[in-house]
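As structure tokens, one chain now follows by itself in the form predicted on its own.
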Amino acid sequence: MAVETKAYSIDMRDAFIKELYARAKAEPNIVFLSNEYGAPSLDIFRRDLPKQFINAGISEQNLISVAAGLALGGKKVYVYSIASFITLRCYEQLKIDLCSMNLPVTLIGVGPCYAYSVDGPTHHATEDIAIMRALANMQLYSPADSNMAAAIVDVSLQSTTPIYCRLDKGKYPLLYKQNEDLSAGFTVLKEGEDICIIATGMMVHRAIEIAEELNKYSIKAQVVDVYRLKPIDTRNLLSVVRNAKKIITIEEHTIHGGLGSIISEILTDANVFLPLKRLAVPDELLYTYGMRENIHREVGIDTDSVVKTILEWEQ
């Protein structure tokens, strides 16, 4: 089980940058595409490695057809781009170019959900994970720190399918280790027999405030971070989740097809029949703008709003 620090990592689209970085530079075949310039290390990228380092400008079909292409040619693609951008203005690229003949290209979403809060719906990507994980020879990854983000890197190189990651922005607690297994594809980070409370990318740091909120009621709660969406290990974690009283989900993504839906999916094809609330964003696009966290209290995914909802489901 990994341990929680207190130390803060970096960016963990920077962690993630900075690691292929280092590979690139000893492994020529890896190709980096953008449709922006974006972010310090992406300016190291494109200055001491101009060969493999491609900015397609505002145009995210075409930078998928090129990277489907590049990838056909022998490469190994990553593109990059505001994950709003990278998965719904391009989605039949996605579908055709880099899924129906299975390519290995890694797709690297910045910004999910809410991360471009004061930007609207255009840039709020609340809809990811329900629509990449409907794409056939599609893998999911959904990191919840700068060490895991880093480490998806190496899974990357080594994937022979196309791999959707979600990088969120900010700096969060390291809650993993350096060079991380990611075999398993989720982590119980805190044990609890009260009640299981499952999330994914910077959710989870939610979920351990919960659980520790909670703790004050005398409930104790389990956090499990599932950072691999798609393939899951569902038999491992149906073995972990299957002795809970109850399980709740909180996801910063709609409602329909989110971490919710899958986790529903599990436990029904399985005939597992737990209580199972899941907290998630509604069915709409929001127009309220402000930061992050005033966005959460509206939607009742904040930590407040969830403690409240979990004492009442208790009672």
Second form
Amino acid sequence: MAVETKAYSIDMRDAFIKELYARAKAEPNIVFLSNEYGAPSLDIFRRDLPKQFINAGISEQNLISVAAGLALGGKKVYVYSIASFITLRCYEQLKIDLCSMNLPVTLIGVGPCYAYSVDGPTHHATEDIAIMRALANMQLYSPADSNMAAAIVDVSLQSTTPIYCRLDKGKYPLLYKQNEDLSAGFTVLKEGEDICIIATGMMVHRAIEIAEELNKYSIKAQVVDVYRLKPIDTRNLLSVVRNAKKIITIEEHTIHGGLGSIISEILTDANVFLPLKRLAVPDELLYTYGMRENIHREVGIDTDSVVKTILEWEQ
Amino acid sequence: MTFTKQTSVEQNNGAMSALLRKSQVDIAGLEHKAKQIRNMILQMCISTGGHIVSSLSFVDILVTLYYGGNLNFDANNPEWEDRDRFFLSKGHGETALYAVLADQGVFPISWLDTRYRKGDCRLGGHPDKEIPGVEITSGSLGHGLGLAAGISLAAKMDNKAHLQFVLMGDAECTEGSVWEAALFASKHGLNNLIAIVDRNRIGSIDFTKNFTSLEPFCEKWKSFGWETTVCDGHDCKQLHEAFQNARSSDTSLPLMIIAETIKGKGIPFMENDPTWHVRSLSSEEDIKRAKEALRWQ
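Now that the form predicted on its own has been shown, please provide the structure of the form predicted together with its partner chain.
All chains and molecules follow, beginning with the one already shown.
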């Protein structure tokens, strides 16, 4: 069970990079690639470990091929970029160079879905879960706080397969302690017997807020954070959610192929027929942008909308 | 013809065969080996189809690399850490690569008969990394140069001396990723990276000049910061010299060897004809003529 605290963390990408920096200082085999994308924490990495940092330029196809080549040469490789560019722009390189040869390269995608809210559809990674989980051998991590983001560094250093780690921008309350054991892949953050709310990434915080709100209506909600979207420990997850009266998934991702799809597939494959609602970005919203909260309201994944949906569903 | 191990040239007897001196190399022997490899390719393609003309195009390049002592490679230990790496970026040259690797003894020569594009298929229509002696999975174009650049950079970081040889098609150079990698390799001074373009001037359905602007091709690579050299891609002596010069060069730049070739080389009725890229040898008459052209062994 996670620790509940209101303490605020640092930015997830800074937490990840700081942890990796500490490891890379001791392990010269770690190589960090960027496509002209920076961060204050990365400035320190670049300054102190210049031989382990490569700015490969705005060339995402080559970025991934070079990363794969470095891994073939025995390097422990990290590739860092905006989520939309590191997934879509080089998708075939991910499939062929990384996944088909199963090379342990870790992709750090910053800003899933509407994190770059006002920057428009080019910067919205609205389908990263769907496309990345379709790649054989690829693991997917989607942490909800900076402690977990830092803990993923350890997971990635041990990994023998490629990993895609999506890190949100901004600071979120800490839900996890440092060096959290991530082997389970999901956490029940709150128990409740009336409805199970499943979320990932920054939407986990939204789920907690929703559960607190539902409490006012005497609805006891269970909150589950699925921080590893692939592979999922299906048996254990099922044992946790199968007693729920109903399940709702909330995600900042297209309705096609994201968390809602994952849960739906798991239930179907196990012949568990529970009422399930999937709240996500509808198919037609490609050109929607603005302040993140506004987009969430439009999509219906802000706290008020989700609570309203659940109350109507309860009746 | 059945596939049997050929032994007429200096067999690659482990790492020893590498780095032969210029004076030691038997050019006539290489030419004879190339002829044998072309026969093996023809046999494979008669049996199950396959990319025949694309493979015939670079046989002399491959033979000069593997049998001329230009690739520091141990057929008995293809995973040897310090080996030179050969990357077949134009994956549709699979039959030539399979024939050479089998002839070298990296995997059983019987696989060419029994496991190429059929049966318990281990040798696919494009090579994959699971095949012994194959460095990368290829088939989609524009990947090999970036992969080789990555491993070249890793070698530099670790002060390792091995070289990377990448074979690309000229039509492959219409992939943007090739030029991304070209920029990267020169910036990082990857003088352990040697690219060879099989410049047969034909893509899969047409002559390159009819659909793209590769020319001035050599100057393009120069302007991207590469050393360049142009040679006859069917002349083992010229190829051998280019490879020897590549190894002994003190340049700080990556090297591009533009090998002028003829697609389908060795079987005149297929030569320089864009329609043969995907055609298979189906008629008895074509098979007979092809065998005659290669003086079937």
